[in-house]
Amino acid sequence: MKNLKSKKLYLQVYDELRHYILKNNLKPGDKIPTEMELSQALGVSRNVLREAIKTLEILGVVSSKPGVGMVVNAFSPSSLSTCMFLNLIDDKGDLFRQSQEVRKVLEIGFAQQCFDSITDDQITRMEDCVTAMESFEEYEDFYDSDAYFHRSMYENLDNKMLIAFLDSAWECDRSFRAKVIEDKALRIKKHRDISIALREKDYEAFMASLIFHFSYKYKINPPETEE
């Protein structure tokens, strides 16, 4: 275990500010004390305090409101999941594998709800994505349609955390997916089979196509080496 004394001062202040917000049950829009008040109460310099507050801002916990000061924000699952992936970004290529594993569990876990509640409009938009994929040559174009295809499947489940996680996962592994070696025809087939099963209201076929989609083993292009 690490010696707590080694923890950077601004992170200690960050922890104290989080505890202050929780202990006082501050709600979205509530104001936190001024820099001078906090600096005096915590016994730290304003520079240290500002680093801690900046961390809270990055995480979406607080924000500066003109004419008011620093206020508590409403909970944002998007901020939470984005920050989580940013903290993992140093994992390089392995992040792609990890995000695929978690996406598989989530998407298959929500498959029944998706199947029971999906609308014709959603399915039509998914079919449009497949049609668009057939005309793409560049992976970047395919990538955007792929992301929209999956988002459309789950957007009416009233689960902001799920959508925020999926959006963040897609953005975070964008650079890694460009290195994926996958046959274009297979890419299209996997998505077409999912949309066909939903259109025909065939749950078994839907689950089979979804499981295959995430069971396919991708190959990654080796990194380029300098001559």
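Following the display of the form predicted on its own, present the structure of the form predicted in complex with the DNA.
Partners and other molecules omitted; one chain follows.
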């Protein structure tokens, strides 16, 4: 069809659609043309068009409903972490180290802003996470509370990119099924110290407990290669 590049059509169409959304400055909620209109406008079959536009839907850029059409979505942090699973096909243990390093730098780097802007509601939910940690036996449940604890800390910073990056790093942690070699009680204490320092608005204690929290050894549990 396009004699330009002999590049695969669905890749060209994907770029065109990206361009279309950006150049027309589409906002969340805006409608985009139907499959028929788009395929005719681009001069490709509906099949090729769908291969490109379903990528946008899976990535969370647009939503489609039969009988309605397609609309642009608002950005959600999870759409970035959706892509993060790409990392998992590489060396797992090393990428876990990388995600740990990045998390440490990001969380400590934004600690000041967190301390200044955190609300009582956030602190309460962090305390609830600590309480939940104490009652869990299974590590997976423990893990969920840990993740929610940290997510609650930074959700009020008005920085969706930070949230997206932190979620991506957590996504790696989860998929690696890494288990921290650390006493459960110590792990809980570390988190409790952070929440207490925030509750008492003690900046020095907050920073100290946060930095201390990131000091531990870890091992990797390889994912079961089930059936």
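Nothing here was measured: the structure is a model prediction, and the numbers come from that model. Residue numbers count along the first chain shown, from 1. Definition used throughout: the rigid core is the maximal C-alpha set that superposes within 1.5 Å between two forms.
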{"property": "Residue shift check between these two forms, rigid core fit, L17 Cα at least 2 Å", "result": "yes"}
